[in-house]
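Just one chain follows, in the form predicted on its own, and it is written as structure tokens.
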Amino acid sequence: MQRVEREIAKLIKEVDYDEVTHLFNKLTGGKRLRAKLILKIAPEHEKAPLLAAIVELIHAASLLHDDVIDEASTRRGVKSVNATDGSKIAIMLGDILYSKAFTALVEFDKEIAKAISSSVTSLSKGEMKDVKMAEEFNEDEDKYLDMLYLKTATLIEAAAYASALLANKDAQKHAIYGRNLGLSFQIIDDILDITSDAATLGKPSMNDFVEGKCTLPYIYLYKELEDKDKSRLKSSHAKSIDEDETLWIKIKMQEHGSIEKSFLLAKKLSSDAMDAVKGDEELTKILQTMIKRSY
């Protein structure tokens, strides 16, 4: 991971603009899940740290744009770039990170470069779907999971696929692993948005619903409610809700097992991911650690 951080710093330095270096250094690194995944799959390959750095730049760029879209004031508990320096700067910084990552991809074989760059198209499409879906209450589980795959899982899937190609491993099986890891990871995040407190999240609890996002627990809850309660849940969508309404939603979720049902899907996806790379203890550990983030 130290080599990955050095590669990231090198790529940022090559941009040759102090303002970009200053702004990038303000970003918090996060879990570096994608980088760790690449290093686990291709630990011996000399170019694995560079590939990991490229994927992390792409991920950082997507988060910068995401914060502008969501008008988020914090990211991982600290002020977001759009909050401190404005949305224009955040968008341009994201564009620079994207373009620098694409430039660095020429170091790799065509199939690897295509896998990573194609995932960014899918990621951007997923962002657009997410925005469109937030315009009204969504009760369609398949529609939501499709958006989730595009927005979150595709880059993880591509990272696993590309690093498997580097290491001469079964790329298709590792792609299945990455896809399911990405989906289960985001479902756990959806659960934590409801079950965790603001201090743990670094943002208000149940913020997703306030922003208009109907994540799986809300979709599962809606299916179980009587018509009157369905109308009540819909009326709270994409609004700042008071403590009474927040409590009502959480109580109803407990009554109908909405959180548990979401968690079971995350566990199934994780199990499918483990089956795809059966015997790889390092990749199994990543899944087990991720699942334990929930309750």
Ligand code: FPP
Contents of the next structure:
Amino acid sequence: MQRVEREIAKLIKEVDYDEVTHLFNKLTGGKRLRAKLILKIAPEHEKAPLLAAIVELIHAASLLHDDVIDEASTRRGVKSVNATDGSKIAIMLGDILYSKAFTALVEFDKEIAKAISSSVTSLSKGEMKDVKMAEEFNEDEDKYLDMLYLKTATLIEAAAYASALLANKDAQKHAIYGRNLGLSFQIIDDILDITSDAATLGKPSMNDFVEGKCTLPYIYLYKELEDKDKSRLKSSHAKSIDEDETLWIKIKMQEHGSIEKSFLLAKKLSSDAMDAVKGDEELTKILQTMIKRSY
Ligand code: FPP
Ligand code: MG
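In place of the form predicted on its own, the structure of the form predicted together with ligand FPP is requested.
Then the entire complex follows, led off by the chain already shown.
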């Protein structure tokens, strides 16, 4: 991972603008899940750290833009760039990071460059769908999962596919692994938004629903509620809700097993991911660690 951090620092230095270096250094790196995945799939390849750096820059850019779109004041427990330096700077920093990443992609074969760059189109489509869907209460599970796939899983899928190509491994199977890992990861994230407290999350608990996002536990809950309660849940959507209402939603979710049902789907997707790369202990370990995160 040190080599990845070095590649990231080199790309940022090449931008040749102190303000960018300064702003980038203030960002918290996060788990670097995508980079770790690339190194696990193509550990021997000399260009794997550069590919990992590219993917991490794209991911960082997408989060900078996402925080502007979501009007989020924190990211990973610290103030977001849009909160400290304004939305204009956050957007431009994002533009610089992802265009720099795209420039570096020319170092790779066409198929790898295409997989990574087209996943950014999907990512952006997913984000747009997310914004559109948050305008109304969404009860459609398939629509939700399609948006989730585009928004979160496509970059992980492309990272797995591209690194498998680098390492001469089965790219299709690794793509399936990446896709299911991404989906499972996001569903667990959605669950944690409800089950964790604000201190652990680095943002208020149940923030997704306040932002208008009807994640899987809400979709499952809505299906089970009687009409009167359906209306009550809908009327809390996309607004800041008081403690009583939060508690009511949590109790109802408990009654109807909405969290467990969501978790079962995350586990099923994880096991599909494991099946795709059967026998690869390192990739299996990534999944197991992720599933444990939700306890
Ligand atoms: C986080 O979602 C957002 C994403 C994973 C993708 C965002 C994608 C874009 C803004 C498209 C533009 C892409 C580039 C490269 C500039 P979330 O809001 O559900 O998660 P959060 O709780 O972490 O904010
Ligand atoms: Mg967001």
